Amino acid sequence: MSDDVVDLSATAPPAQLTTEYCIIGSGPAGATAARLLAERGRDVVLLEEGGDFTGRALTQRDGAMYDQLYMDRGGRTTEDMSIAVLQGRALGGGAVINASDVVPIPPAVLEHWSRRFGIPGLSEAELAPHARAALEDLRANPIREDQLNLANRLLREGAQKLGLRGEVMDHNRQGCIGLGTCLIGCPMNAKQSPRLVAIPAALAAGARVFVRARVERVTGAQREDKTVVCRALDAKGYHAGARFELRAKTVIVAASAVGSAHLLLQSGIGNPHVGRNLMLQPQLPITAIFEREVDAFRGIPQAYAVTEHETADAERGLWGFRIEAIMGTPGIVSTLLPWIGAEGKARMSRYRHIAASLLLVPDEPSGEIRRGPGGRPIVRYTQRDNHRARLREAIKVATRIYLAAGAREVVVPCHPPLLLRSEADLSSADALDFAPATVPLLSAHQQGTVRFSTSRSQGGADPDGQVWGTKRVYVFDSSGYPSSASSHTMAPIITTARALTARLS
């Protein structure tokens, strides 16, 4: 950990704090913002109620990593138990333990949101100098023909026998050697996630960095200066210990879809907006089974992406579905594989041999965020039946693609498992309902929930991102968004942060 960093699991909380500018949430959109901040000259603190964690306290155990990197231990849900909502919780946020795609926002998305939502500001245009930026502060650069894996080499084989377009992902990786434990964290320091690059700029122009330190809410969102309501916790984050307070003139919120919007209900900030028009994008893993070694937790897990049915639509924006390589480590494996006892250690022996794909499919502002027991967010979500479709027709590509690949059989995790052997089979995915707690569905790139709108009546922020009713209360991440950004919104994010921040007077 850095020096600069203050732990407030091992520091006594300031008596005395103030700035001009408190940041919460240290992911994309707070980093981004803490850093230009800075580099402005202003006063800004960054809190964030996680850890920070970097090279080798970044251990690749499952265990340890899923309970110290992720938000409620990789356990939140929705409150039906369908949707496995991955959330990350450290210095950096969710680029921690993302799989480092580089994906911009579509074109014909920012086309979609000034069409159909009237926002200015966030067209292509305009953002243009903010994605190029972002896509420097990401260090992106394409991942080389060398470094795609097997897996992921299967995967554009079987499309490009089937015609289908795909593409090798950009990425944020610099000097990666292939160790494969991109989800749970990179020892290596390779990805250039907010922790390596926005965090340290911020610190060097003179930001204030706390972890171990969990917001309860804000009060006086109308008055000049604000009160921040602070919990400093322990060295595992499990319980918080003294309260602190800090008094700020600005405070930009930026703990995600689920995390901003939940901080202003309970803070009891904004109009009924806030709260609604959630996202979750949920992704369904499949495993395809190969007579072969794949040895698909070997290098980059995902690089490869099948783009033919991924579309832009005229009153959605982004929409269909695509297809992504991924491989995890044996302990979240085997949590997605339909089985248990002797056929779960059965099939899991098979490890070396799975080749598996997430089928991302965009959706529409599904469910809401509500203030639940102890302080804890209550995720409530309904599927659509046009997401249903889509994720049918995705498991069917993908089995086409799979099986044109060589696969033996393609397995889609649902109770009981659906074993997928040759096109006769594909019918069968027809009848899958997605019932709650019956398929492993997950949720990386959570939107909405503070829509960004032109009118109090239609959302709950305004395109500057101040929440409505509030005086320099703002929102800077993807609960902005009103509808999907992208597949992945690690770029999105950060370039919308730069055109808000820029913003700021």
The other form holds:
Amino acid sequence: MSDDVVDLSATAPPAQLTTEYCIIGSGPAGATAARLLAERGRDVVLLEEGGDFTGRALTQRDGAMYDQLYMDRGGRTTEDMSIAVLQGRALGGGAVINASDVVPIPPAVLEHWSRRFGIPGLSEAELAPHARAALEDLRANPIREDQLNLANRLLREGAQKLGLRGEVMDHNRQGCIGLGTCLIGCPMNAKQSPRLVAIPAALAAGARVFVRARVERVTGAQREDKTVVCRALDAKGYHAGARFELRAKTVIVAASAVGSAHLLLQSGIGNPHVGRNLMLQPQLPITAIFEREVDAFRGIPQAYAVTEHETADAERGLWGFRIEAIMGTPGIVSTLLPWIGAEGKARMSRYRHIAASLLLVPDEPSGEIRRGPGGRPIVRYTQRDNHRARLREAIKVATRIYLAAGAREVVVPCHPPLLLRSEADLSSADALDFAPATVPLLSAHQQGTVRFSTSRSQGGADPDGQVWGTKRVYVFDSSGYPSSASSHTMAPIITTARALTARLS
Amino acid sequence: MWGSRESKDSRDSAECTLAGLLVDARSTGGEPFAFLSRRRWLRLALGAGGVALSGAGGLWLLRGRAPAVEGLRVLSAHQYRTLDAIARTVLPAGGVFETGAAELDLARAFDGYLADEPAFVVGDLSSALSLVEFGPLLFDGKPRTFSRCTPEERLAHWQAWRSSALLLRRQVTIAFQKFLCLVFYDDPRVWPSIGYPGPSLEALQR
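Next up, can you give the form predicted together with the partner chain of this protein, since the form predicted on its own came first?
Below, the chain from earlier opens the complete complex, with every other chain and molecule after it.
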């Protein structure tokens, strides 16, 4: 814990807190805005609901880390429990627990936003300096060949045997020693997340940063002075304690596409578009079983992506699918396998032989955020037929890749499990309908719930991120994206947050 | 696979003995409860279950007495027993390695988790536990509670729920199974059996 970060579970909240800029959420968008505004000499307060975790506080243990680093203690799902909605809840936001992939917004997506939605100010040329700065913020660099673990090499080997296009991704690690637990934080502080870059810079420039500070609502959105109503949380973030208020001229909401929309809804701010147009970019985990020990839990879990079937064009934006290696610690892997009982234990006893991939399928808006009980959001989402069809195709392609790489079988975690051992088995994937709560879909890149628009009849915020109908209440995160920005949203969010902050007068 | 679920379920005449009185996913396009919150559906199902049980002559007696359990923070002794039975079903002792849920007392771990959850989550999961406990009666017409079934019956029952045509049953299995598996395989006592050397930083420093 930095001495400069105020932990409200250990310190009484200030009685009177006023600021020019109150930023809610400390992930890539909020931390970036806080840094840039503070460096401009503005008075900034940054509020984060989660705790502050760096170094050895990140214990590499599933139970404690999912509990502390993820929203709803790792248990957030869509309302029908079909899709696990993975979101960071810590200083630095989702960048503390993501796979560290740096994938900028494809130019064709920006062209799509311009043509289809008419959004000004986000063209490739206009964003270029911000995109470059985002890569510098992240210390982005290519994953080296010697950093590819066997699981990633097997995915590449299979793809290359089939002549499929793929790439080793860029990442934001420095000094990585391959601990492999990126999804529950890096105790080596190798991830150059906002926690380690933008937030220290913001603090150095005079920003005030509070953790364990839950914002319950914002009032006075149409007035010059807004009131941000907050509660201090306990040390684990489980229970709310003292209530306090903050007054600000400008409020920037950067609490994720779920959290930002939910806060606006709780506050009664914005038009009927707020909360709509949710994209979850649902991903399906599959596992390949090899005779040899793969030990995928060591090294960088997600380094290679098969991009052959991913498309981006001005008409549709990001589409198709990509296949990316992934791996987790035993606890989380066990939740993604479809067996229980003695068979489940037998399968987990082969943990060292597992390679896994995520089938990442960009979606179109198909969900919404609603106010839920206990101050938690309801995430509603309906999977579309075209998404199911691409998932089925992705299963077939991934299976061919893994079989070409020597896998004994590929497991689709439905019930009963679908085991694919040869080309002849692939047609059985056609019967998968992905009915709710039948496969463990997950979402790590939520977008779109306060869509940027040129008219208040088409979205929740104007092209500068100002929520329609408010005076200086903004959304700066992926809530504003009208379509999927990228297969990985960290770099895009920093890019657009930089652009939006630069425009802020 | 799901494509074959229809034929499988049509053979399972007891699939929705009671729940069929409410709503069957198969007849409503697979998303039957969009107009209901999950909580309300749980309450409805349990409410109907309670009526059935009362009408059948106070079959709550079926569950019998549960042994007292010291130190529980949220769960009752009956709920603990049900959860322990679920845990032993999902993660039994024996097989390729001996350690099972009972040795790790996963039901108590779940109780500790619930203690810091909001009341509506505790309410949902308590309702779900009741549904599981009386599931053999409600859905299969068997005069037994889940925790009083044999291990083989429990496993078959749970697997039927996991691949059920009824969304609610699938949701209930997810709610408990994810937690139990995550906590079980996060335990260092299990790691040697699956070849996991433990957190890599510790391993490097050894």
